[in-house]
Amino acid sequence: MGVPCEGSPRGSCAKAMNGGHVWIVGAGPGDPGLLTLAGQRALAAADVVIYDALAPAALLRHAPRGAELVYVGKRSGAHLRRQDEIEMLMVERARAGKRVVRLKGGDPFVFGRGAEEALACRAADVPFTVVPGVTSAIGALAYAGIPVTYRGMATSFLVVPGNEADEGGASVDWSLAAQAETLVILMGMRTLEENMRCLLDAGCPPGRPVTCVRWGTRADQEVLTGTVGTIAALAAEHGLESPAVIVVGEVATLAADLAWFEPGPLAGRRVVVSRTREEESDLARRLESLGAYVVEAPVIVTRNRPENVDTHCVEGCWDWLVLASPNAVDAFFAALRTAGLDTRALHGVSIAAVGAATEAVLQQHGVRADFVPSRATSEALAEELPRTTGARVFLPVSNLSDSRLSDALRKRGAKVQQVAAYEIVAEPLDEQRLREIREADLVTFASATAARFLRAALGDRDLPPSARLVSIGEQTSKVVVECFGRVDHQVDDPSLDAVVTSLQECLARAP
């Protein structure tokens, strides 16, 4: 049952393969380019997946579908689970057989109570392997320009805690502190102003430069710069919190010269993108590029009814196979797999996609559309379909799906079998996601179906008015209105392209 495990503890991969494994990953601090490739495996191999509120979200796109994830919501001052809660979490997962990742931010072992878990699964008798990741110490640091060590200025560094409130908390040596050339303080945000006090009556010049970075490596970070003196007048003055890492040093200075990080136009902006948990999502990762923090709202699971479609029929049966969609086309080839057939049972069947999207995801099972219209519609599928005159055609849908698609086919003189080859239910939405979709600048709705489920996942919550809500599509838009009372946008045009060019003229326009 392990992953590769190369560069692992020798023998925990042997272990892992007779039961349940514990991988204790570092997610880095902010950005999903910095997870390593040994993170990138544990997590593409897991069955549980449980982690904390500064783990980037966008980092469980690597579990596979189906995969259990787990918010436990630990960040300072507020946990939405208890240290042993987690643990015992971790273990009985890992004893039931399963392969857990414990995703947490930054590096498991530089104040992220990593070694705890550790030693938890050691005392179970729960194999276990420490994956490293970038301490927000430096990586945080980094991308703000600013080295925690330059030769002729700083030779060393020092990291310490800044929130000795932390029950089990070790007291800060602030006499030590206050002598490091490099002095990085991490969770001290709370506290700035008691820490920089603690520093002076230790003897350090209130002159001595200090930067905070909160958000490092994220595409809102932001930079404020001081002294020991000046900073937590600052931090106060233009809103700084947490999460975010305090440097005091010369080495603060460097920044001003080396700061290479470049948001895109987006910076700042959060946008919430809805998607099934088991989509790649590309309109995500587009909007990322451009800067945008971006949080996906899996509020649709799908699930593939292969039982429901009579694959045997299709061979000689069947001129058009038609998919509406990527899921359908995922469902269909499923059902294939199901019944032991492959590719050669469509020898003689045209094949249609609705638009680019459906197209690539066939093309990933090693089969070319036919045909592909004009436009990514069903209405534009329906009315260019060439030779539908006494055609038959098979339309593999979901359990949601009306049957626009198949009457407006059949007016053109199709014989028309449609089948719900996969279910859409509802997934929940974990309240940390919950909170950050309550934050957003702006709201996708890609269906229908979206719309409705959101609005399910809120409760009597409501999105605020502020927020931008997009639609992609007509029929979406009359639900959209429904379950929030209004659309401020609606894309007509549903390729990628077009979809990310209208979400940037919204953002530029909102305030």
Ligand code: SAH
Contents of the next structure:
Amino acid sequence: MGVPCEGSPRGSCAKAMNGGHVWIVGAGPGDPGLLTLAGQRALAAADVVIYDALAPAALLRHAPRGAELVYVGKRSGAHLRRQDEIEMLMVERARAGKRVVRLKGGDPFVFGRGAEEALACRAADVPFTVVPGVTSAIGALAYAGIPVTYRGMATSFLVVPGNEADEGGASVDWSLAAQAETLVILMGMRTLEENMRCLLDAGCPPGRPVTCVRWGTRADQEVLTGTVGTIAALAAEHGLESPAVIVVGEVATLAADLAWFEPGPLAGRRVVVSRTREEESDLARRLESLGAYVVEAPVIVTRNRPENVDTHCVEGCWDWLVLASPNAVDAFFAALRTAGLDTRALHGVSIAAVGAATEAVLQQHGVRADFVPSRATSEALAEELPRTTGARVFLPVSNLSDSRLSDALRKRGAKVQQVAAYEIVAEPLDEQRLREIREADLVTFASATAARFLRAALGDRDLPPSARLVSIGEQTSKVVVECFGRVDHQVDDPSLDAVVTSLQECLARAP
Ligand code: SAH
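Having seen the form predicted on its own, I'd like the form predicted together with the ligand now, please.
Zooming out: every chain and molecule, the one shown earlier first.
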């Protein structure tokens, strides 16, 4: 299958019927560096990635461009029907011959329903591989400077679910838990008070140290320290919510000497990154690595429209194929494939790519660009494209592209056919995202389109008055003012470094 087989149980590679296979991969607790190499390899070969809220979104970049990414959301207490749907989706895709990665937070076999998912594969006769991950029960604590065992202090540790009362599952033996040298509670924030009461009732001393580590290993990690008697009130006071690992025991005191990890300078800040296309999530990832909580809104999807691309007249009809974005490349090749053609159809056609990113994607399709302008802008492309007089130019773009590029090429004597080879569509915002947007400290707009998308997705709701609205470029600012009535700051240099520095300054000034 050309995919990772190491660690595959029961020779599953050989067993695959049509190449369909499921990898149940532990994503680790949050720091993207904590994915295993086996996990990374599985992602790199995936046709489909099914992931949830605890799996770090930054890991999706290991998946190939064009892989289907399915978010199955909901952070806590995914109830049965939902779980059924996930399993069905996984099995269906694998049966269709797809390589499916089911990416799960922490380790898939630690309270992660990974075993249920593996059983669903087994029942459907779909071959699967389990790739273990760093569990938050150990990893999140390690990033807070807390070892789960320590000579002379704790020779064992016990991990229990704190929410078992809701789940109707086997109940935790709290008398055993009260005696554990190190007790680790997962999924216990919402029921923190009850959990601590259970421990006290079972004879645990109220002064026993407790530490909660929220979003452990991420740049926005938060740590709260107390005792069995005080932690619930402290957590309520500080508004510390799920997801957190709770550790009860002497080892918690070691953090005083062992804490080593510094959360990023933007920890605790919420930033909305309004998007128009996938590439812009680079900004989101950079802000996350500085500790910001990033809300990407709205969710943008691109859909290829092969029916709009008349591929039959490629050869002999066009002198230039001009590709102005990586998406345009993918959409064009999707159309070729749909028409039953391949790269041979491009014989005799010169190909221009707007910049290095577009050229790289073109190369992934096995084709070299004949021309790349000196700057990666459509203006430079229009100015510098050679042999335009009388040339027939084919220009596949998105449904949102205007006619500036084709007008400029026409001015230089070309005959241009522009087609909407793909669509960019904003998905409506769900309740969780709307809530997150209401709590934003800052909202960024990378383009006029991003501003219009967010405006449309919000419907008649407004952005919070306390949020700073930051736009990139003058043109964007105008549209942000049209859509939201104000702009608080404009960044003029669109490079990622400059934008990130500017946003940091804005957040430093914000209350
Ligand atoms: N399979 C996961 C656990 C899933 S249960 C693992 O091995 O880590 C979900 C619980 O895991 C959350 O309620 C929280 O208690 C814990 N958790 C997961 N990621 C976390 C993180 N980065 N920081 C703190 N707790 C985390």
